[in-house]
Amino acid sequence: MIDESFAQNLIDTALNCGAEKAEAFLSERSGTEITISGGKPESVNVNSDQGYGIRVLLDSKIGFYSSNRLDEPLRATENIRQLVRATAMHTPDPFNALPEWLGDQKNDVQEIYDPELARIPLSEKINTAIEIEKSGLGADSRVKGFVWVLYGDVSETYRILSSTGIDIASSGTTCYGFAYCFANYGEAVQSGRFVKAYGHYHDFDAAEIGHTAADYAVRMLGSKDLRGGNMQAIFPPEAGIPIVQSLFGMIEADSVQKGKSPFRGKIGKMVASDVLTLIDDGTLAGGLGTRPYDGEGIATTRTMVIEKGLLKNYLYDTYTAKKGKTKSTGNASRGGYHSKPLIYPTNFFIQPSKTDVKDVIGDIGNGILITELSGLHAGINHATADFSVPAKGIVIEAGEPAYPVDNIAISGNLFDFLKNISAVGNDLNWEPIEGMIGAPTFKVDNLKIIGRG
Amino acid sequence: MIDEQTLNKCLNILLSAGAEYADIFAEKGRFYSSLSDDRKISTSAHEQAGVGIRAVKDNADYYMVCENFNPNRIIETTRQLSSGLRLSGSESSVILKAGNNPEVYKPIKDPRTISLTEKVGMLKEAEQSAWDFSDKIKQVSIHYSDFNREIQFASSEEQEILHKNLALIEFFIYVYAGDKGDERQLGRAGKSFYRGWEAFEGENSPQNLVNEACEQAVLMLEARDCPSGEMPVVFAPGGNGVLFHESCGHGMEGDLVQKGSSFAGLIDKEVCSNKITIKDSGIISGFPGSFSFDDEGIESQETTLIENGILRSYLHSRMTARQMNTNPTGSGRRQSYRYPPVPRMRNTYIEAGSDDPEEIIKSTKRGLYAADVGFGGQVDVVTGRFITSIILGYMIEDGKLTYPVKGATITGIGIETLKDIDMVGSDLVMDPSSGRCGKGQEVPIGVGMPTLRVKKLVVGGAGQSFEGSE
């Protein structure tokens, strides 16, 4: 790691300089990533970095800077004087601070850290992606190829140093697969897409990856179209994850207080039905999400954002809480040293019942079973809430999977589609999408489905 | 950079632990950007230097990262990289000279000597100035940047050591208008160039990009809703050519092409109208898709990629050249150092027509006019398979352009789309407003399109049903 009194020289001469208050972020990272290409390897990137960003408050203003020249110490401290003279022309905002160490947000939430990962030979890693797009060929003769396979690690280690007495370090990993392919029958051809993340190299599962992804191919082959109607509606993980990531981008406190969201002013409504709980929860135990402490140093929280249907909160970082006259939730996260701190999700995710899943579908009689949803964010008007998306999906007859059905979309507007969630399983799955997003299968009722049949 | 010493040494450290190819990527890059947001500017400023060092073997690359300039320290990075290539090769022995550095552009107003008071003085008054624009403005975010990024480059293959100095400049203004209720309507405009501030004068200047975003989005207020159904659609010139660079372009990528893309196997085959030649190219001097040679040492060139209607030629890297049994097309990109190179586009465009491009429009009984489709949209980079929103559209009623409709989108299949167009105007624009191409790294890109019409696209809306165009 970085060494300290490096970061506390950073720190130092942003303070002479003029800096009221300083911040450093330490962050050190390797990872290794494998395409893997008809049985053997495509690409082997093996990286890591290390550096840092320091933020500087003076007269209300914040400035950033971010470097990877650890080499170069006086080069730091020139250009730590460059960014002090570039903040004092910022605007001054009263919302803009560094957060203080508070004494009492001590967190003993712990990150999942694998300890093996950095002990498993190149070799083996490869070994595992071939895996991947083995195991899915292997699953259906319909699996004509794939398009993508990876297979993905990362080991960061971030410490935060601040003048304002923070000084906190966390240290996880990562491993993620995803695979992409094609299958065929007759002239018809689907793909399928599939993506997971795992905390220890051990769990990961390249058959699971590779077999889902050949499922959501073969399910969709032999589609028809659909004449199209209002129907009740199945939105297993797959396609409601999307969704939850929607929903995020309305609900980060920076869109509803510039007037983006159509959440905004909503608190203490109704916003959905009450089946419906949605919860970020930096602290859960066992997430991939989940770590003590956000990009600020500010201990990680279980914020209910919609609970039985009611709106009851935002989520913040340091800079919205403060103009929101609230805390923060504990939710700013950065991409790396490079990056200043923005709202990201930590896990966040649709609170599963105990319902099981056969008798959230079982019950539905007629319906359709939407297996994927394209372009969700062109096709959502955040100012109105309404939507018109491309959809996949399975004809549901008699409670039974039917026929699958492609070029339909769903529409409506979102609030009437929150509202008309009328049970939610207890299956709930996660991707690993800007943090981590959850979603258990739900049923929309009366939902408009436009066909071309 | 890095000494020629060092690059022999690593080079051949390389090729003799049995590499076919071998490259050497050093890059010292300055980032600066400035903000005005929700009326508040901050600016931030990242620096970032590293050695990118590549082995091929077997079809594979292998890639490595040092981020550090010690020379110790890049042997020493080569040498882990050596060691997982499995087989030994030969005792090698290149030795590289200096190679030929042809500039693209020299700035005359280079962006590191505009002063910092400058950049933000700038931002200052097209931020007021958009709010000067009308009482119906209620939101405006400009983001201006520019980088300086100084490259050094050798491989196995020329043994030549290259340099070239990438600089961009980029502004981009979005605006949000609104009446009396919430609604609001996005406008937006924005170019970046591989120039200096000189491109700021005259069309592209500042001012002029604020009046487009500004006069975009308060039209937006007056519109009605979009029908939906399947009808004609008329795509305006210009920027409208990121469309295409989506919903084709990729498929023409050597990499996507060999994973079995819409465009596979149809070298020297009809694939659309004998009206349309699209071409790649990186030579157009300041645009942001241009470079004096690729990051991995090819030459900059022009592809023609579909001519009359044939399919010419894809976009290949050294890989998926040697792959595909051709030559490379000096479409080889990489984002920084961090990533190896593929296949990129770099200025697209479709050629001009024959076409009047208001005959285009008076010949249209009934359809839509896409004058901006966003590209906020999602496409399948293989199979062609695209959604996007319509920013700004209006209705074309007995061959004239009628009301602006908003909430369009538009849904299709590239290579189907190509096939279903039938008139192509003559006034090609060549537009280098895209921003970046993602496609796991980011790189600058421009695009160009004349005035055409496709005779039917999907379209979404909220409005009434389409009632046919005849």
Given for the second form:
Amino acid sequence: MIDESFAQNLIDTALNCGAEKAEAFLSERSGTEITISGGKPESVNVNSDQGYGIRVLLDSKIGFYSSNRLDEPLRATENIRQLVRATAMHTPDPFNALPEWLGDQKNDVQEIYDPELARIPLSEKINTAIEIEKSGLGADSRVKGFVWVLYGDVSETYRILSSTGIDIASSGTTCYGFAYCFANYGEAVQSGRFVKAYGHYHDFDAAEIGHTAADYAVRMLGSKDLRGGNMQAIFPPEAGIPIVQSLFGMIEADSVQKGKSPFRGKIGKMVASDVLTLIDDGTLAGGLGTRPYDGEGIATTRTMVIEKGLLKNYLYDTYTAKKGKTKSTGNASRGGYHSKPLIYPTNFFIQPSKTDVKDVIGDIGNGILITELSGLHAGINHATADFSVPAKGIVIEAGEPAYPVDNIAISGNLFDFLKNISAVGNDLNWEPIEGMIGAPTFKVDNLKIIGRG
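With the form predicted together with the partner chain in hand, show me what the form predicted on its own looks like.
This part shows the chain on its own.
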């Protein structure tokens, strides 16, 4: 990690030049990304980087500077002087702030860190990536190829020092795999995708990633048209996770405060059925998004966003918390030392029940299992909460999967959708999407399905 005295000198320089407060974010990050095509590496990218970002506060104005030049302390000092001078010319914002250290905010949760990751030979990681494709091709003879196969990992350590008393450090590792394949039978061609993340390299399951993508493609072969209508619908994790991701974009306080969220003004109101509980939990034991502190040095929390259908909280960083006259929920994150904090999820998920997923599906009688959604973010009108989203699915008859359908869409109003969730399963799964997003299987009653049959 970068020498602490280097960062402290930058903070002292900013204060001596007239800044009211100053903060240093120090980061070391390394990563690997490998793509595979035809059983061979298509691209191999190994990178490492370290640097610092400085924020200064002056007369309700925030200035920011970052650099990876650690061998030029005199130039860094001069750049901080210029930063303070430039900040004085910015437009003031009464909600600009640097977080204060609170003595009771110590957080003892344990993030996931795999020290062995850096010692795994690159050749082994390449073989792991090849195994994803090999496993998928071997899963079913109808799987003909992969559009994209990816193995990736990242290891990051960061530290935050501030004139306000913050001095925290955090480290974490993540390995992830992505597979996108296609299958065909006769003239019919269907695709399947699957992504999964792991905290430790030895947990990485290349066969699971390849097999699951293959299964998702094969199950859609022989798709038919569907006449459509209002139906009971099952959303397994692969279809529910994109919905949860979209909900985050409407729950985070910046969107709410800018009037870009249909959840604005609905705190304390029922926005979903009483079987739905939505949580952001940066303290979740074993969670890949778990960290003791966020990207501003604020202790992460377990925030009940929607509890049994009742909207209870938005998610905040320091800026939006001050604007909303509340406290940060510990949801600030940075893409690295060169980035300012933004609101991101930690572990953001629908709370699972104890109901077996087989019972959720078996209870439906006749309906549809939604297997894939396309363009969900663009398909929801954030002003009206109306949506129309292209989809694929499998028709359910007498509680059993009958046949696949494509060229359909789901349509309606988001709040009606959430209030019509009538059952939640126990099979919570996660995807690494700007944080960790999780969902179990859930059932939605009276969902409008648009078809062309």
